[in-house]
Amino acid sequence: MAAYDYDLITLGAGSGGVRASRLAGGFGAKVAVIEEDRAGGTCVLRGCVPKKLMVYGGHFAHDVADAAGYGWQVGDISHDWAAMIAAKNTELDRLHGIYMSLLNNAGCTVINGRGRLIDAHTVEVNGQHLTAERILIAVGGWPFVPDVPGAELCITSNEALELGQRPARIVIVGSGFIAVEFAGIFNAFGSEVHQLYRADQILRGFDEDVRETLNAEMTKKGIHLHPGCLPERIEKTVDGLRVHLSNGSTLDADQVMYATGRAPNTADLGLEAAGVSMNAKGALTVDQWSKTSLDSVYAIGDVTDRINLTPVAIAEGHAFAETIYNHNPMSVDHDDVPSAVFSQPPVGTVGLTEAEAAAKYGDIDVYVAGFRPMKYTLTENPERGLQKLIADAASGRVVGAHMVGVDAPEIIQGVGIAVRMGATKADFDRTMGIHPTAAEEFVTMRSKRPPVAKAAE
């Protein structure tokens, strides 16, 4: 057998790469982890964690406004954006330290730099060649910005999390979850927000009732939605940026943020030269064991463009380490994965949309409930929510559950267990609700929506 420097070299120290590497190290493998930035990856450094901290920060403004309905007399308040960013960065430093400790305690060697494949067993980093029996690609994704004149003047979600001051006016381009989340964040802190997108509705791929409900609630909060409209060019002005739109109008802003999707971070990794197959998007094609077209090269997480969620990357990394280094074959089931959008109000979802369920099962039963959160009963807050269950009519199995509203992600996590276990609508009906909560709606909905009223997606 050929002698290698390492049993495993992992490219990328995000959530998936760290899980795979530290478990492999714990199982006795000699592991090197190559990371060009800091350990933590998209979720910890540029995504889930800092973004949700800012969502929390924005909610305080809403809570103060709602407090008057409960008798609180609140005086003038102000917000220190720079202080929030500093506090957020302190927390990210702490999490980075935890990730480094996990790797170090597992005996992994951490190398700072961008690794590049030379062949099926060799990686180049900082001018040095390192060899390994196996190589794991876990470099994640990176924001995609279209080739629009003036795009170099714009920011992405990466920079939005580091702004030294809050923009009074911001234009956000995109209709996906990152776009709607940041629209809610900046709006909550008091920015004038305009969101532009090619589609006729936000959140393509989500259930149509969810899309319509969130659209209405974002509009209520004063976010300006511009469907079917995109920037044609962006130019610098004396006091900011001017966006020339496809409908012939213009918008002036202090910042323009592109949230038009993320692409696998595979550029200049030497993958094609090494013989690793990728699809048209640059994502690595893998089998159920996360193996690429080369037997010695594996890939997990966003770089494979399967389901781009942190818990999925972690599960894939865990399965890889168990399979290869603990002789315990495991693969990840990508069906019925719960997910959330931390919009305002938030979205939680698991399973199929109504359109997907109709296409798969034909005859389905749909249950929908609209509600006003009890928290807002004594306030002037007009926010409303939605809960929806979709069942296969033949078996009664619940195949989709969706929610828009306060605590939706927390609630859907529990509902996701039931959906994964194959619970039927009758199982939901037999479950006692917790009163008074929004969650109880999922076990008290009894009236099917008439088929003629079903939404077409």
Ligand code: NDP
The other form holds:
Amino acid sequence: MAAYDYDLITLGAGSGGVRASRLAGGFGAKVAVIEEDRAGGTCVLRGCVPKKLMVYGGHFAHDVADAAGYGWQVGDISHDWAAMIAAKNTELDRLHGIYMSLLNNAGCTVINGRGRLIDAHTVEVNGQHLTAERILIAVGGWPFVPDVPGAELCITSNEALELGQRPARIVIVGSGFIAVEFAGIFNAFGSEVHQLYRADQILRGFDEDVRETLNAEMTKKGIHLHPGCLPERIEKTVDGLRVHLSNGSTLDADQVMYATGRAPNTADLGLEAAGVSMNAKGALTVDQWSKTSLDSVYAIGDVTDRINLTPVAIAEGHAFAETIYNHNPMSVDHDDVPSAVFSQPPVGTVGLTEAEAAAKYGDIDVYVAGFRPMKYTLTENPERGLQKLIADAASGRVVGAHMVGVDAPEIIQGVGIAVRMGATKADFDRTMGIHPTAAEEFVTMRSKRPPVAKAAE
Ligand code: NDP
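In place of the form predicted on its own, output the structure of the form predicted together with this ligand.
Every component of the complex follows; first up is the chain already shown.
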């Protein structure tokens, strides 16, 4: 008789948990996946997918305006917000179905409920105790909202993707990925957008030129940026919300959205009692094999707060399953992970910022090009972009590549391969450009710009 009910119990059917579980199942393990919501997790249900669909949706407004420059005569246009939300939800249903069939086809048992650890090998769900040789925690994260009077009147990205109607005026708090992405979405659909943040510049941690360029472009699009300014309290008014600001003024809005980071979903999971170690932020601490402080308990994805991106969670889940269930030890290299911000215009980035490269290598070569997308030359669209390469001067190796502008995420994905392979600036230079594209700038930048030695924040 088997010592345990299952070989593996996974808590969380998000991108990481599903990848790990279905691979483990495919390798012959007996797997149960416990999920209290629908399968799909943050990325599919409350993040990347619906967000990007709404970025596409909003962009049509810019496209229609640009079309006039090419001779199109477009009459009055209007947007049906409810129709877009409904179409988006239909697509999420489809993706949820795909996740469920991936799990079912791999022989995994999917249990709807909230799982809690009882001990190193036991999980409680729906009042039942289930045992497993190993337990994988893949429960992700959840929006963090600071303790501000009136915060309960506000929304987070979760609700912003589900609004019954578009707010005519929205205040967004924060200046990270989510805040700038949603500022762009609501601005494109025609809302008046005010973004409040405590830093003096958006996107802390990104290259300074990227931050400045995106700030300028968002401002041109009419987004009101309020650096060094936060809500002190929020109150209900007859027709919406009033935000009392730290600078003494007020802003009236229909919605106030907090995008002030995300916290690991570790509360009330029985983790402390079971002896699983967490850091000060409540994230599970793991080794290179994603093993927690307990030998039988592993954790992947946002709950470990390593790099909180879907492809990283998937890679961590994949590596876990290969290592444990396919006798193929794999660990994830968290260096040079490309990422994108789906702002308008979007950002793509891989490797080090100029400040990080200067701190690490001392002597660096910096190449920067500003550009106006060709598509906009016949239009009144004033949007401009930026491309930037940073190389270690001694070896010539490109250690950072950054772009703001149309298709930046698509372009940086390819550049990321070169950076991961250790390509030098000379390798970039001897690659022919594809003309006319924005991407060709990455292989035609010849003039160095003196490094601006800004300390990393
Ligand atoms: P970020 O960590 O990117 O940004 C958090 C923002 O909240 C920062 O502006 C931060 O300010 C601010 N903040 C934090 N605490 C407070 C506070 N107490 N009061 C006021 N402001 C505060 O988090 P997001 O929520 O935007 O996104 C979470 C993560 O999800 C991202 O880091 C990313 O890993 C992932 N993500 C990825 C996306 C993508 O790949 N395109 C899209 C969306 C999310 P400060 O800068 O001053 O610290």
